[in-house]
Amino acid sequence: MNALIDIAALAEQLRRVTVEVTDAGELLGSGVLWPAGCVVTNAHVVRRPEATLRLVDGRCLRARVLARDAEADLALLGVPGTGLPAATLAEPDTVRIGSFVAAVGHPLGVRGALSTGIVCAIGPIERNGRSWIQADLHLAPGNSGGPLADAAGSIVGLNSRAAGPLALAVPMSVVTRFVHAARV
């Protein structure tokens, strides 16, 4: 891997595939433009059958919830229209402890904010059998559902929540299984 990372270019790349998820003008969180005209976000972000998505260029689209899994904290939204960019997805389970990662979202209403850090751990948290990517980057309300990406801009997970000083993200293997099951 190249030791130099153009963080500004990485941020711009991630902003293009990160949407704001709103309802009646209220920011609910973020989402990732997925291949095949969908958006993936957290289940706790969308609790109604529809939401509004704001793209980086300012366009707003109405999206319909196609699938929701509260236990995995994932939701799949259908987006009308074509020509939307799609995130580059990392191969499942390629992120490692010590990997550089970046998160883009809309924390506390700040559009397209970037946070960077490293992966501290991968695996379950005490008394919780779910696997998480645990990174030392800052998440705030509005980051939920946004991308966690590697240095190349490939999505390695979906940010879900903060646990003390750590960010918790759903690993790509879990996200891709959910999307595949929802689209079958």
The other form holds:
Amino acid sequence: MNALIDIAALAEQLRRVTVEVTDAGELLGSGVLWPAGCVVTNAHVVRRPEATLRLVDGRCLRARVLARDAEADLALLGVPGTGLPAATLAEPDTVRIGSFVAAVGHPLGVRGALSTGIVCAIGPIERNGRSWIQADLHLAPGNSGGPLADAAGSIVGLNSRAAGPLALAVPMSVVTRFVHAARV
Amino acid sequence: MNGLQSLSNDLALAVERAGRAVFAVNGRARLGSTGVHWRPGLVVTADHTVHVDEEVTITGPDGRALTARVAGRDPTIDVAVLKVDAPGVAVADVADSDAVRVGHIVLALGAGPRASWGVVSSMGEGRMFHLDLTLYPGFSGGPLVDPQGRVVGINTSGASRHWQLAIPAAAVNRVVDELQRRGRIPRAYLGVSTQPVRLPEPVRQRLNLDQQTAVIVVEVQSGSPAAAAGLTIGDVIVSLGATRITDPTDLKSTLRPDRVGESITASVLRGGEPRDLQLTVGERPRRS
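Could you please show the structure of the form predicted in complex with its partner chain, as a counterpart to the form predicted on its own just displayed?
Time for the whole complex; same chain goes first.
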């Protein structure tokens, strides 16, 4: 029973660091409040130079796209202001097959929706394709750019798209490499 | 560490443990399937995924490709057993599947390993497990695993269009036992063709039958166990042993390999009147 109570706490923890990415009132996807005042999302979520971020407390902030990598499907946005919460990041490449994972996002406009599952596999889904964290977990449009977290609430990947019932997330190693490169 | 983290660790450990006995099976043209090192030198997989009759290439958890031979099949429960020399590959820890209850958390493993999770949703005919989880392409023939990493069944998406199913380990053990005892898996045989038939309400009431349907015999092969027992065309088979027969599938799933040679009572209706016939389950003549 304890595990179920922990899931509710985990959902709350993740909602605090998950933003809605919108533009002119239109929901584009989700994003993660990263340490040191920035937000990471998918490149396919932000196609323009600026976007509006809505925090869990309802505050809206205008953010500028600092870097985009279409191939990795990642984008970094600079957030004005301080005192924002930030996600806890997992050590890259520590996630294990079968371990519990949770995703938070805004699928089909539903704010802060939680989905849970386990890591199905780590690797490409097609021959010579890029490597994904493949999770046995349901995603829908609006989840893109949101966090995939482990049982402790640490971010292990960035949800990018669904392949049928399978969720595909950009692994943490790729995300941190991108963020470091973008900040230099 | 909280309860959720501990559950998460258990699941990952279960995948790691059970994954050591998991093979990739290349028994059909497009999509491979999964197999489990059930007993030393014997790999169990889903029968519907093995289209070849003799040699099959299988790949061990260490990436080694090995040549296996089809040692026997039981299509009634969708199990095929492959014989392979696989020294150094762990044998699955097979658990008592009778202890599995509706609502238990289970993992399905595919070669790789890949994993999905869910719960046992309900118990079907012959204690087949109905699963509330996703069997991804290639998962058929792979192990259904409990959170301790023990194998409680073999997953198959081939047996039903509507359900994700697992064959309980106890049923797989029966097949493997037969193979080890006889050197092959016999096919049980009665020698009848049947069709489903609706039981008329007055007959059901008079005979106190709670089933709506049964099967009617439309052909009896000469020299067969059915012929020897005196079964004739037009007989309606209501039950076989303790099993109610509501359609031809029930008849097929009752005729397990380990019942060959067993004497069972067939309850039939002939001209609307009940009678019991004693049948000895035969073995299907092998193709020469």
